[in-house]
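In structure tokens, the next block holds one chain alone, the form predicted alone.
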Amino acid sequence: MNLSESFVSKLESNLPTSGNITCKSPSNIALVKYWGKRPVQLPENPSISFTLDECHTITSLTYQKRETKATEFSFEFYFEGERKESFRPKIQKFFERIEKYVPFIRYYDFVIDSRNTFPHSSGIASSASGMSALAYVVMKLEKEINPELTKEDMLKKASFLARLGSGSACRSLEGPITVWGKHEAIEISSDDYAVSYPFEVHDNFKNYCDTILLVDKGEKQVSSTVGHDLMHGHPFAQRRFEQASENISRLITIFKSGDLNAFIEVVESEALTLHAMMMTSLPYFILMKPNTLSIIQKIWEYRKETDSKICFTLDAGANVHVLYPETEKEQVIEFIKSELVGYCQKGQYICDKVGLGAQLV
């Protein structure tokens, strides 16, 4: 039996008649980036991320058992209190992909109500928090149907399902550090789901902070899905996939030793490499904005002047994630307020830190 077959649920009896499950699941910020995938939603290279805390999606699943099995998936979707028909296709596709593993979903009428603590489609991974939250509430429903399901197995399957909605979503279920994608040095790693980082982590990386500077809160001009597809036939793709694996090997050593200078080098290099892949694809595109580059220059100047261990990373967007040890929080926030906030849209930024993944509300 292959791995995905082991996630197939045969549960179609003893189904609860009605109820509501609400959970929150965070976004995550990749330190080693995943860019490029193969069917279905499998990564071309492994990635490693900090799970965030404040930037999360709260999703409520209200379920009512039907008299008969539905021929079509039966759901209504509300985002921030308003019915959102534009989100339906993505959820429809998600249900189509996961139905084999949770066939009981055809026996229910669902009302899904979601809200974010951060702007949607702004380069903060809203699909990661949104799809991981939805996968988590579906798995909590399976847990109600099958109480013998262990927490470990539930989280693993939730990560597996979340991946089918959004690749990076599989990294949001646990924390503070998760790995997705098979890596030779991490025996438990898998392309099918993310795992909690299994090795020693130095105190330097405990309670790490991430302040997200909202440079551009609008919709991205090029979606991540399109960007991933452009890695097929990309002239530098194969070397990039190898580089990501090498950088995870470096981070394993760095997390153990606590070497913050080496951490900065890997993380900033990964961020710039991600955007270099976008700029060298065909068609090529740029998601950074002039203010993104200004912030990066300011961070480099501040680090040189103060010997701070501040660094930046970027997701597939213009916003800048400012990463720093908790011991520097007071100084860095002062630096952000005095030097960087002017580059943010309407002066907006979000103070976050590493977190522990999805949980019931």
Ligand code: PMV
The other form holds:
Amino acid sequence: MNLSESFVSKLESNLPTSGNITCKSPSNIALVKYWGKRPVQLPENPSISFTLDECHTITSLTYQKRETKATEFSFEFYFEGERKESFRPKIQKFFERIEKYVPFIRYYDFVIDSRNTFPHSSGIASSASGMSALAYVVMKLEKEINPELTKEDMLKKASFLARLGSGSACRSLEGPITVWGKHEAIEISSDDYAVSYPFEVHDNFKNYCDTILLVDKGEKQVSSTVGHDLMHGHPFAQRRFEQASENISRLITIFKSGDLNAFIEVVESEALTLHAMMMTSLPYFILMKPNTLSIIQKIWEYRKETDSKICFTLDAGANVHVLYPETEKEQVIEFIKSELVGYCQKGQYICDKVGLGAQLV
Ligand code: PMV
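Let me have the form predicted together with the named molecule next, following on from the form predicted alone.
Every chain and every other molecule in the complex is listed next, the one we just looked at coming first.
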């Protein structure tokens, strides 16, 4: 039996009549980046991320059992209290992809109500928190139908479903560090879902901080979907995929030893490599903005002057994630306020830190 077959469910009886499940699920920031995929939403290389805490989506699923199985999925979607038709196609597609694994969804009329704790269209990807929150409430419903489902199996399947919605969303269910994609040194790792990082983590990484500088809140010119696709036939793709695995091996050693200089080197190199892949695609594109580069320059200067362990990472956009140990919080926030805020759109930034993943509210 192939792995994804093990998630197929036959649950179509003993369905609860009505109820509501509300949960919150965070965003995550990759340290080793996923860039390049094969159908359906399977990664070309393993990735590892910090789960965030403050930046999350709260999703409420109200369910009412129907008399008969619906021919179309039956759901209404509200975002921040307002009905949003524009979000329907994404959810429709998600339901189509997950139906085989959660067939009971056709027996319900759903009302889904979602809101984010971070500003909408801030350039922070809401698909990771949004899709993981939706996957989690659906799995909570499965747990009500089948109380024997263990918490561990529920989280694994929620991650599996979230992946079908948006790849990196599968890393948001657990925390503080998760791994997605098969890596030879991590036996439990899988391309189908993310797992909680299973090895020792030094205290240096406890409550690690991430301040997200909102450099550009505009629509991205090139979506992640298109970017992933451009890795097919990319001249550096194979070497890049190998490098990601090597960087995860390095991080395993770093997480154990607490070597922050080595951590900085891997994380910043990963961020720049991700953007180098974009710049060397055909067609090529650039998602960084001049202010992204100014911030990076300032961070390097500050590190040189102060011996701080501050570093940066980027996702598929212009915003900068500033990462630093909890012990440096006060000084780094001061530095951000005095030196970096000027590069942020409307001076906006969000202070976050590593978190533990999805939770019931
Ligand atoms: O999950 P997607 O398809 O939005 O891709 C996310 C890709 C990056 O954020 C750039 C890297 C990552 O691993 O999260």
